Each structure stands twice: as C-alpha cells, then as structure tokens.
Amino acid sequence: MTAPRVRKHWGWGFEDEELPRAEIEQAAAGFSAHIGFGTSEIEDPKPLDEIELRAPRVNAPAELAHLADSSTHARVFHSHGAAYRDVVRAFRGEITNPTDVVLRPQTEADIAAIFKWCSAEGVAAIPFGGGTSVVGGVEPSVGSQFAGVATLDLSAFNRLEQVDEISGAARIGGGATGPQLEQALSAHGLTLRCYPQSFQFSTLGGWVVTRAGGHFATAETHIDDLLESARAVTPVGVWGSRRLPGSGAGPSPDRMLLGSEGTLGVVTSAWVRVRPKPGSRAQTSVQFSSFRIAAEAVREIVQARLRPANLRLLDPSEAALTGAGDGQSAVLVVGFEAESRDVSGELDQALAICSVHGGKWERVSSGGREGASGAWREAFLRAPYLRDTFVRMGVLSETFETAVTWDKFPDLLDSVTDAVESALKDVCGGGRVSCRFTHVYPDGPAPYFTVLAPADRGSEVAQWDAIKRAAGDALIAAGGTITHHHAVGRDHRPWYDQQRPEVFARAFSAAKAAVDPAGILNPGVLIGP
C-alpha cells in the first residue's frame, strides 16, 4: 500500500514536491533580478521536530479517542492558513495559537458527538477542510475565554455520493477538494468548472461557506450561482434545504450557509449544478495601450451581455510579473466556452468592441492555452509555489482583493494604489503593487492587487499588517467591499465590522446563538467572540 503524500507544514503543496536547495537558489536567483530585490541567500524553514508548541490544554474524551490526533505535525498543519502572514510565522516556527486536538470524524454522527463534548466543556471548534484560508480564517486564536481548541479536519467527506444527470446536478461531500470532486465527475462525463487558485487543496464546503469565486470571469462567477442546496451538522442537529432549481419561499436556508465561515455549522454535502464538459472553445489575448482603456472595453463587453467564460485584464505590470506582457500594454485575456455551440462569432462580438478602444491581438485559438492567456495561467497555478520560494528569498509578497461599481473604480484605483505605494514606501522602503480583475459584472469589476516588496527578515508580519491596514482602509473609503471572494476570516473583521449594517450584525447573532448556544465554532469569525 502507498503511504498517503504529506502536506507541507509550513508551505503550499506536499514534502515530496520540495525542490533541491540549489533549484530554489537558481529560481531567487532569477526572480530577484525579475522583480529587482530578493536575494539568493534563501533560508530554510525551521524543522517541524525542533518546533515547540505548548503542550494540549484539552484532550479528547475517550469515546472520541479513536478520532483523535495530537502528533506535531498535525497540531502545526491545523493551526495556520495560506495567507502570507501564516506562511511566514509557520516557516519561522512561530506557532503563538496551536489546535490542542485535531478530531477527524467520518460520520455526521462523529460531527454531533464532537459538538456535544465541546458545548460541555467550553471547547472552541473550529471546521477545517484543505487550509487555505488567507484571512486567519481557521487560525485557533480564540481567545481566553475557552478551554481548548478543537480543529475538526473533514477530509473523510470526500465523496461523490449521488449524481443527477436528468436535472444536472450531483451531491458531493463537503471534504472533497477540487481535484477529488471533479475525476469524480469526470467519470460522468461532467464537470462544475469552479477553478479558485487554491483548487489543488480547497474543498468544495469550503467554497461554500467561504463564498469562493470559481473559474467564470462572468455570468456564474461564485460557488453561489452553483449551490442547489446544502446539508450542514451544527451543534443543536442537522440543518438541511430541499432541492429545488429555485424557491420564493421565505429567506433561503442555503443562503444563510454561503459565507458563513464555519459558524453555523459544518457543511458535509452539497447538491451543486454541474455540467457536461466544454467542448467548444475560442479564446486570445488583446493588448491595451493603458489599464483604464482597457476597463472600459471590458465594461462595454459585460453591460452589451456578453458572458466570457474568461475575461481577466492585466495592467502592465501585472502582466510583465505573470509573463503575459512586456511591461508597456496591458493585457486582456478573453474566451469564451460551450458544450458544442461555435463561440467564435461571441468572441468576435467581444473583439469588435476591444478594437474600437485600441485593443490589438494577433490571433485567435480555438484550442489550447497560447500566448499570454497559457503565460498568465501557468503563473496563476504557480503562484502559491513560487510564493514560498519568495519568503525564503526575503520578498513580501501578497494580494488583496475587492469588487466596486464602474462609476467608483477609477477613484478606487487611484486611492488604493497610492495607499499601498505609500504604505510600501514607509514600511518597506519601495515596492510594488499591480492590479488585475479577476470577476467583471455588469455594475463593476472585482479588482485584485498584488503587492511585492523587499522583506525584513523576522519582521514580515509586522510589515504586510501595516501595508494590510493601509489597503483595507483605502478600500472601505473608496466604496469597495472589503472583501469579493476571500472571505472575512479574523484579518478582515475591522474593515467587516464597517461595512455590514449593524440591524444585521444584531440578526446574524441572534441566528448564531439559536444554533450555535455555547458560541464554540469558529470564535472570533464574522461576529464575536
């Protein structure tokens, strides 16, 4: 039997996928002459067996025993996120809140024993499923007030556990992550195409509860326009809708459940709307002379209703760092998608606008990934690698991103960049921050920023939460929302606490407390502790 890979405890991707010392050296070598600071002179993650952490405040009961594991490395794994700042403590060996227990149930039965012994004895719960929140979203700072902290990993929910292909839907377990999910479906010849850049690892009820953004730049762009209902465990029984295309009756049970983040209970299957896999593809990429040129073509694009199955811009330098461009354009890639249907003559339609704002492309594919549009995406899958190899390189290297209204982007732009160019300038002694959109709608784009700086080594986090501070705060003033598909988490409450209506805030909690009465999951997340 094949021993299962193990996850890096500190980093993206697994301990078999770590590079020999001299590859990494070669590779900082290479981007620190690309971005122009960094160094060579990596440094080496702090060994999982000389980490020490505090020894378990909780132990589980014994009828729970058998579920338990209490071993380092799963004490470490559970206790951070991917968010720069998690990457950085976890690589130094600072692990200042670890889990006390990781419980991994295999029954929703396990899940409400669990529930019971925490509710008891004032233990946290926090739901845990691939870990790669990047807002501290299942980090188990929790406070004082608990007596332990127990991390649920629902790894075990990974099945494909019925399909539908009479309405175009399947039931899927909450744990499975993007790579189980889809060759389960692919058997079926089917496909949900809900591609966030943590696919490898995340899980299909994270992207539920976290309200994850999928692979459509238009139309379906969040795991939102997916879900057909869902089945979640909390700590007073099951909560669970009735399957149905739609519904006018009353406040949607399922909606509740999008974005709540782990605090009403945890998701352990899901109906989602699938389909057949495209077979039908017609895509470039178009070169602007300026980013905002280029945003009007793309408003134009979304408000005559077109629907790119990709429609993301790049501004130069986002497009040089992602290999995309040369530094002087920015960069559209566009495509559309169909089952069977020829999408050339809508991406012709999409074209004829690009052109009429300048726009320019040398051909078009109706195959493979070319060009820029096969440049930005490997970077985009590479990303959370290549962000490991930055922290051993000495680079701060980070995003954040928000979505806003096409008559409030251009001063949103204008106000966040100069915020965190600024902030760069004042913390790091120069940087920089580039933007691309990720998601378009109709009435707005969802920008996403990538900010690079030359790091202190053992200063980071104090660093990228000054820079955090000036973003979150640019944004909220700008008219932006704090967050479009990152979720809130624990880094996002200050910025989360302005934004949603107080009247709200008051029912949420009153919501919380009727299933959720000893106030154990997820602590600190979108309300309380």
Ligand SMILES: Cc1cc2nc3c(=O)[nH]c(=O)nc-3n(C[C@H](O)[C@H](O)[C@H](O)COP(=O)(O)OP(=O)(O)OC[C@H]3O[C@@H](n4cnc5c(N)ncnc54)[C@H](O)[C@@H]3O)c2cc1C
Contents of the next structure:
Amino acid sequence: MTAPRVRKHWGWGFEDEELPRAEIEQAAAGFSAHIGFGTSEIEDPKPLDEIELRAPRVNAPAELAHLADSSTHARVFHSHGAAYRDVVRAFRGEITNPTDVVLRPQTEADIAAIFKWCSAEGVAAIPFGGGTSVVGGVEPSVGSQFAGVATLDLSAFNRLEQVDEISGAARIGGGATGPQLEQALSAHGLTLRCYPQSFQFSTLGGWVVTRAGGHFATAETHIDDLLESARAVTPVGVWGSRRLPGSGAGPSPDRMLLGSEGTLGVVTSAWVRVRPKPGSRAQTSVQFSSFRIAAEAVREIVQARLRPANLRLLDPSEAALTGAGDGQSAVLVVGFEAESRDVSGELDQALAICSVHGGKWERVSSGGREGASGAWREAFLRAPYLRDTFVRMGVLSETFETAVTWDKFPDLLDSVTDAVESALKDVCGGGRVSCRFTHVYPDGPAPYFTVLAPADRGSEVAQWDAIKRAAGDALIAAGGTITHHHAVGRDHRPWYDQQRPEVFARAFSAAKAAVDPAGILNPGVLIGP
Ligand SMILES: Cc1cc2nc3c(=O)[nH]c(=O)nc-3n(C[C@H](O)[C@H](O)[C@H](O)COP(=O)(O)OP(=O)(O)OC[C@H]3O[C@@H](n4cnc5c(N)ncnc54)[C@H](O)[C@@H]3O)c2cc1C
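Moving from the form predicted alone, what structure would you give for the form predicted in complex with this ligand?
Full assembly next; the chain just shown is listed first.
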C-alpha cells in the first residue's frame, strides 16, 4: 500500500510537489520582469522541525486518544487556512495560536463523543475540511475563555455512500475532496460539476457550510443549488433533513446549514444533485475596447436569460496577467455547454450581443479550450501554486470579491479601485489592482479583485490587513457584500457585522445556543464568541 501524500505545512499542494530551488528562482525572475516588482532572490520556508509551538493546553481524554494527533505537522497544518496572510505566517513558522490537538473522527459517534468532551471541558471545537478557508475560518483564535482548541479533521468522511440514479442524486461524505467525489461519481458516469478554484483540496462539507461557488459563471454553480439534503452532527443530536426536490414546509433546515461555517454542527454527509457529463460545448473569447463596455454586453447576455457556463470578464490588466490578453483590451471568455443539446445557437445569440458593443472574436471552439479561454483556464488552475512563489519572492498577492446590483456596479468599481490604489501607494509604495467577474446574475455581477504589490518582507500581514481594511470599507460603503463566495470566517467579521441585520444576528445566536449550548463550535466565526 502506498503511503498517503502529505500536504505542505505552509502553502498549496503536497510536500512531494515542491519544485527545485533553481526552478523557483527562474520562475521568480520571469514573474518579476513581467509585473515590474519582486525579486529572484527567493526566501525559504521555515522548516517544520524548527517551528516552535506552544505546548498543548489540553490533551484528548483516554477514550478519544486513538483519534488524536499532536504531531507538529498536524498541529501546524490545522492551525491556518489558505489566505495570503495564512500562507505568509505559516511560511515564516509564525503559528501564534496553534490548535492543541487534532482529532480524526471515523464515525458520527466519534464526533458526538468529541463534542461531549469539549462541552464538558470548555474546549473549542473547529471542524476542518480541506483547510482552504481564506477568511480565518479554521484558525484556532478563539479567546482565552476556552481551555483549549480541538480541531476535527473530517478526512475520514470521504466516501460516495449511495447513488440514486432514478432521481439523479448521490449521498457523499462531508469530508470528500473535489477529486475524491468526482472520481467516485465518474464510475457511475455522473458528475456534480462544482469546481471552486480550490477544488483539489476543499471538501463537500466545507462547500456546504461556506456556500461555495463553482467556476461556472451562471445557473447552477453554487452548492446551494446542488444540495438536496444535508446531515450534520450537533452537540445535541443529528440535524438531518428529508430528501426532497423542493419543499414549502417552513424555513429550510438545509438553508440554515448552508453558510453556517461550522458553528451549528459538522456536516457528515449530503445528498447532492448529480448529472451526466456534458457532451456538447461551444466557446470563444471576445475582445472589447474597455471593461465597462464589456460589462454592458455581459449584463445584456444574462438579462436575455442566456445561461453560459462560462462568462468570465477580465479587465485588460487581469487579461494580461493571465496570458489571455495583450493588456489593451478587456477579454470575455464565453462558453455554453449541455449534456447533448447543440449549444452553438446560444453562443451565436451571446456573440450577437457582444457585436453590438464592439466585441471582436476570432474563432469558436466546440471541443477543447484554446486560445485566450485555454490560457485563462491554465492560469486559473495554476494560481494557488503561483501564490506560494509570490510569497517567496517578496510579492504581496491576494484577492477579494463581492457582488453588487448592476445599478451600483460602476460606482463600486470606481470607489473600490480608488480606495485600494490609494492604500497600495501608502502601504507598499505602489502595486496594481485588477478586476474580473467570476459570476453574473440578471440583477448584478460578482466582481473579483486581484492585488499585486511589492511586499516589505516581514511586514506582509500588516500591509495586507491595511489594504483589506480599505477594500472592505469601500465595498460596504458602495452597497456591495463583503463576500460573494469566500465566506465570513473571523477575518470578515468587521464588515459582516455591518451588513447583516441585528435582529437576524440575535435569531442566529439563539439557534446556535439551542444546538450548541456550551458554545464550543467554532467560536468567533459568524457570531460571538
Ligand atoms: C486558492 C483558493 C481558491 C479558492 N476558490 C474558491 C472558489 O472558487 N469558490 C469558493 O466558493 N471558494 C473558494 N475558495 C475558498 C474555500 O476553498 C472555500 O471556502 C471552501 O468551501 C472551503 O472548503 P474546505 O473543505 O477547505 O473548508 P475548510 O477551509 O476546512 O473550512 C472552512 C469553514 O468550514 C468549516 N467546515 C469545514 N468542513 C466542515 C464540515 N464538514 N462541517 C461543518 N463545518 C465545516 C470550518 O470550520 C470553517 O469554518 C478558495 C480558496 C483558495 C485558497
């Protein structure tokens, strides 16, 4: 039997994927020439065996000892997510709030036993799926009122448990990663087709509780749309809903778990809507003279009730960065797909709208992804790895995202870009911010911003926090949401607390108290502690 691959303790990917130093230096030199800052003098991560962790404040009791892992790798890896600020701190070995113990439950009864211990001893319990949170969702920073922190690694809940081919649904373990669940479904000729950029490591349970968005731009792309019923273990019992294609019977138990970010219970499995793999595709990329003009075309496409699988609009800077454009034009990657229906007519309708707005395209592809759309897809898949190189070469690199109604979009774009450019100037002496649309709705887009800047080594977290403050304040002031699909976690609390109704916060707190009377489940995320 081959040993399981070990995730890197600080960045994206597995330990065995680390490139030789010379190759990283070469890549760093290339990037720095391309973006105009950063250096090929790369830094090395602090080796795992040199990281000093606070001694565990609690140990698992004897009856849970067989599930416990207090190794340095387990504690370091489970003490951070995958935001830029997480990667930088883990790279430097700065794990100031390490989890005390990692527990790997194998059954729902194990989870119940862990909750019993945590509730009795005042130990915070943090569910951990793939650890790809970019908002401090898995960070054991819970305050001194807790005796310690136990992180629940859910990787054992990774199986395809049942397939209902008649209804087109499957029950899958909450700890299954994207590749694990797609591989299992493909044996049945089925697919979930939910592809967040973190697909490689994020899990079904993580998607449900963070309301993840897949990479399709319109239609059924959120896990919300794909969830038929969910099952979660809470400290007071199991929260399991009936499988139904739709129901008007009161508030939906599933909708309450969606977005609950580990504060109500651990999602151990979910029934999700699956489908045969698509057999028909048509796509191309369209160049526009400006992002704003292209945005008008995008609005008309979705308001004409067309539902392209891909409708990624990149501003000129973002297009150049990903190799999809020349830096002069905005690029719209547009594609339709279906199981068997010919979708070329739908692409023709979308292109007719683009044409009215001066859009130009060269050729339509009905098979593999070529040209700008292929370049964009490659860049999309490479991005998480690239960020590790940016950290090593002294480049600050992070993203933030929102959604806003069309009427407010132009002003939001201006005010957010201005606020971030001004913060970049103050904090980093310069840098660049670019924008693309990840998702588009008839009533508004989800703009996604990428920030690149020269980092001051050792001060990156403070630099990013200042830029993020400017971005978050500008987003809320312009009528956007603090997050469209990255979730709230601990990092978005200052803005989430302004955005959500106060009465709702009180209702949610009361619901949490009913299922988690000791308040041990992921304190500080969404509400409290
Ligand atoms: C490079 C990169 C790209 C990304 N791209 C996308 C994207 O395209 N779309 C998108 O939506 N998000 C994206 N994200 C954010 C992140 O991947 C999602 O929030 C994802 O859903 C988290 O899943 P996870 O299994 O890694 O959860 P974790 O990071 O382990 O946990 C996230 C939160 O969920 C809780 N949790 C996890 N599993 C469970 C469970 N089974 N039951 C209860 N609570 C649980 C945790 O306590 C935590 O609060 C990206 C992140 C990175 C680093």
